[in-house]
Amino acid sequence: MARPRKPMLSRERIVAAAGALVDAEGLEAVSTRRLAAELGVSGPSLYNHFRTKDAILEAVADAVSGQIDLSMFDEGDARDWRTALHDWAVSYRAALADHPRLVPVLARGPGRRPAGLRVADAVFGAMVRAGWPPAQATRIGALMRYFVTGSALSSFAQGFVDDAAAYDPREYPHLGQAHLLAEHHHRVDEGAFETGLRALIDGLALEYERQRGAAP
């Protein structure tokens, strides 16, 4: 009986293996040697698909960008720009929160990544169609990236240890419950994100009305 053939090496297999390594161990775990071992191939065979480790990480980042829902920016979608921006930001953060160790790569911006550029194009186009001047639409895209990537980069609540003795009331009179934050970090972090997102969009809505009122 013939021996089963190994699956052919492909960009998709390399990206999936690299993404799994990043998720499990961090960006530093990815190397061409380690990936070759994980995939059961020789190191040089990776170079038929990617020239450098950075190119692999860019492809992994682009795969994550491709998970972000952009349907709310379709021209036929009935959501107004405020709701669309909110729903997109929630999907954006969810994609990043699933891969927090990759956020530093995604935070650099889309570069030449196709899916990342589609995200930027969709947001900018939707804001311009809604009546925002192009310069302001660019700024909105930027501030949303700052806000979402920052929220996904780390957990506020998990920054506090779960030891009540660490918060001497003589030194920190208002942190008597801080040791409970880590235990409830999902609820705290999700609530903080939603509060900040709504405040941000409410502020944009005020600016939008101000600009429309000032238009001749």
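Taking the form predicted on its own as the starting point, write out the structure of the form predicted together with another copy of the chain.
The text that comes after this line covers the one chain and nothing more.
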């Protein structure tokens, strides 16, 4: 078969297939041979389009970053920084929660990924425009990433086994209900995210007022 007159692969097709495979079966399931089989080619063919398997995953990650809504940071948008930050975090988490198994790749940071850099640029720019000193704006970008990636990386509630016998009341006197967490993981994790996000932004607002008071 050798070289077809019409290429069988493209970067787009590879990224789409890799994304679907990660979502369906997880990062471990993505092998070059498996991915190539899904695309109807042999393993080494992928190396005509990407330098390494990791570069494929980076491209998938950037596609996910591209789903994050940034419109709340537009110059013309009327939302104040608290509301903008909240709405952005919700969209950020939603994009990651759609592809939880990709979060370890996204957590590596933007690197040279364009969509990742656009996110960092938008939030930093908006916080500075709202009156935060640049060093604080950087910290806000960082701490929001900690919180959102942490919440999307793995379910808190699903981290507890579904088996009442696992929680010996003599060892763990307060975990008598922990075996119920897994069943309600959606509610628990959503609630914790909302509570945490609210607390984070309320706390930042306090800090903002302190700085306002101190500065001229």
